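Single chain ahead, written as structure tokens, the form predicted on its own.
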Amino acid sequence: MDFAPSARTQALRARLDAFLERYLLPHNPAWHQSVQDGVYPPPFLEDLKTLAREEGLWNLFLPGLRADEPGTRLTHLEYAPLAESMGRLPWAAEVFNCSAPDTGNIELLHRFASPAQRAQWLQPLLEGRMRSAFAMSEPDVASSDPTNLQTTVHREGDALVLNGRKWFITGAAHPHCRLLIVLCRNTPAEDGASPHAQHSMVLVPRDAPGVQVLRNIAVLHHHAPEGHCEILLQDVRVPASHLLGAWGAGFAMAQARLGPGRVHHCMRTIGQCELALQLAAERALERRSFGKYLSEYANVQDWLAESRIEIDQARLLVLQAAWMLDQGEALPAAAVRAQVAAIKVVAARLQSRVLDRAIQVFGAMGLSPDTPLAQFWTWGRALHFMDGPDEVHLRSVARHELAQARTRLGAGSAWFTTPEQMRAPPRIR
């Protein structure tokens, strides 16, 4: 189990970091100004995407790419450090065609789409000619338990008809969003079907009649230009051929989508935490208070040290999860699921702690848009809910631990020391 980046990863990361510094960072003020002016995506974004593809920095995330599909076919472990680099600049991932939720949607289509669906949706996504969204969570139920989902789909002749309401749907406000992958409850319910076999995924064109984007919901008063949207689906009718995968397999496909996506999220988080720590350390060396530099105060030194330790711990855990995903069926699926659940909790807690300390070092400036810290903190707080709340993931880890304990129940008694054992020690011979 070796998490050291391969020579290929090191070379790609060096190229990606150089691209970020040469092309993206100089455009960062213009990107924010363009969004503020209501021009999104900024007009220069397509040029940057073309340049990134020409330099081989494209579709870096998908191990299963075919030879005729554009991209690099990196393993999860190889891609993880690149996601960390991209995370430092939140809009960077789109330049390299590595944005969420497209990465997860591409993986779903890559694994489950029919040839016609691949041609209509997957190929344009791989080429960066469109964007997509994944519509799962809902306002009226606890979506942390997907069996609660109430958006319905039923067959009507050669069509599928959808009704329901989704919210916090990332990417749905992007002008290039052409596809919603919608998780729906099958109606009528099949007798005897497991609660986890009663949902299906449907490919819904963003402009299909009956699809209404009601609003772009602010996250802690931060409006993302690509959107976290509330969507109403009212008698939305699509051809039956728009069913993704098998009828009733939606929940299983959603679970398959989440593993790599959580590695991506967590590594982007670690990239943001690294940048926050870097900025905080530089600020501590430059800022004076009561006759001393902030770096001379013991509590500030503790903050910096704790952040460094926690970032490095989290990175190792996420890299281990990426490595486990790369092993495929060689490892128990339950162990991989527990590890992926664990990194989600660790990453959210990490970002909340590291960013809180960094903002404290910066003072009022840390609350302003002059640094990326406030936006990073907002993302970190949202991460405690995204892809399931921390409590759900903690329960997943605990269930795995308890299942492991049941297989060895009683073995722990060998470690007990009772008075009877002390009075009658076993003979060596």
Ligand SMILES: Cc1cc2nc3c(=O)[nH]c(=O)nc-3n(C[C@H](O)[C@H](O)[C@H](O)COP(=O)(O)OP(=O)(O)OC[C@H]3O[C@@H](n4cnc5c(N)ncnc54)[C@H](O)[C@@H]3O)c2cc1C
Contents of the next structure:
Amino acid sequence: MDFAPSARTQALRARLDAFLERYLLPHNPAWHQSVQDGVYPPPFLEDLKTLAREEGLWNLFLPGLRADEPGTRLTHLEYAPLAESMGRLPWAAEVFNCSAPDTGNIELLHRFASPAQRAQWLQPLLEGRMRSAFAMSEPDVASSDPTNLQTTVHREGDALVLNGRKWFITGAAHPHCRLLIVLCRNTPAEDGASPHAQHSMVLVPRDAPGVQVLRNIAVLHHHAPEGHCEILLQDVRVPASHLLGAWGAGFAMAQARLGPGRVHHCMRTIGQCELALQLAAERALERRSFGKYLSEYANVQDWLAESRIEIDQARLLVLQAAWMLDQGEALPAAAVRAQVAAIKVVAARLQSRVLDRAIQVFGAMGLSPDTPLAQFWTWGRALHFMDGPDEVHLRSVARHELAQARTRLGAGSAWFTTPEQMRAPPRIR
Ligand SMILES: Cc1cc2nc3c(=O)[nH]c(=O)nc-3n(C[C@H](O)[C@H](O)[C@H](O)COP(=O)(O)OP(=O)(O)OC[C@H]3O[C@@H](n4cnc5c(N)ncnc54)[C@H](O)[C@@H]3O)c2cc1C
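To complete the pair, please output the form predicted in complex with the ligand; the form predicted on its own was given just before.
First the chain shown before, then all remaining chains and molecules of the complex.
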């Protein structure tokens, strides 16, 4: 395994960082002002997108793009450092057409959409002309376990009819959101079908009659302008051709969607943690109390050191996951799934710890909106739930470990030194 950034990644990262510093950072205060004034997306965003695309900094995330689709075709491993760079500024990814949940939705459409669906939804998404949301979670059931989902879909003539309620649907309040990819329970239930074959994915236009965005839910009192929305679906009727993939294949497709998306989330997290550590170290060098700089206190030094060690550990694990995804079928799918589950837990824990320390170094200012720390902390807290809670990922890692152990059950006793083994040493000849 070689995680050294390729020459292509190094060149792109240098250009991306320069673009971010030259065009995006100077607009950051105006971005916040615009959102605060209720103007979202800010008027300059489209100009920045056009510029990024002209500079070849566009769709950096999708390895399998076709020849006629715009983008760079980087591997997951090559893209990871670029996601880290973008993570430092939460609105940056959209400028490069690399923002969640569109990236996951694009991957989904790329793999499973029919030619007509590609033309209607995938092409505009790849060109950044629209945005989309992925609607799985529901308020009335534990959505960690998607077999619980209750939103229904049934066939009626040449139509699919949906009913239910979704919530925390990221991106649904974005004014350019045109598509909801909705995971629904098939009705009537099919006798004998496995619990994992009873759901389907339906492509629902955001403005379809019966779709009602009820509210944009605040996350720890922070309202994301693109929204984490509660959505009511009441007798929503779409043509049968809006079924994505096969009837009953919703679960399998949801799994496929989440792998690369988690690597992106984790690398963006690492970018935020790097920035938080940098800010904390600078603050510790400048701020004095009781006759000493904060950087001279042993506990502050420990915090900085622990953050450095944990960030570097996490980055290596995430790069390994990206590398594993790039190996495709050469590696067992179960091993890749377990690794992706592991990084999701590691990244959420990392962000909570590193941000908490950085905020402590900053004093009260760390809680204010004047630095990015408070927003990063909030995001880190949410990360413990997004794409499934930590406990479910831990369960996946443990199940994989136990499955491995089952295949070699008993082999561990070779390492024992029981009295019986000690009394009866084997003969060499
Ligand atoms: C900011 C944000 C954005 C989101 N964006 C989206 C989105 O775009 N689309 C979407 O569909 N959803 C989205 N979600 C929802 C997210 O996917 C769910 O919150 C998550 O899957 C958990 O479901 P739940 O909230 O129903 O928790 P529940 O399923 O009710 O679980 C509650 C708790 O039970 C415990 N638990 C559950 N299962 C186990 C287990 N097997 N072992 C041990 N403990 C367990 C865990 O501690 C868990 O936190 C978002 C959430 C947030 C916070």
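Just so you know, these numbers come straight off a predicted model, no measurement behind them. Residue numbers count along the first chain shown, from 1. So that the term is clear: the rigid core is the largest set of C-alpha atoms that superpose within 1.5 Å between two forms.
Student: Is the shift of residue 424 between these two forms large enough to count as movement, that is, does its C-alpha move by 2 Å or more after the core is superposed?
Tutor: Yes, the C-alpha position differs by at least 2 Å between these two forms.
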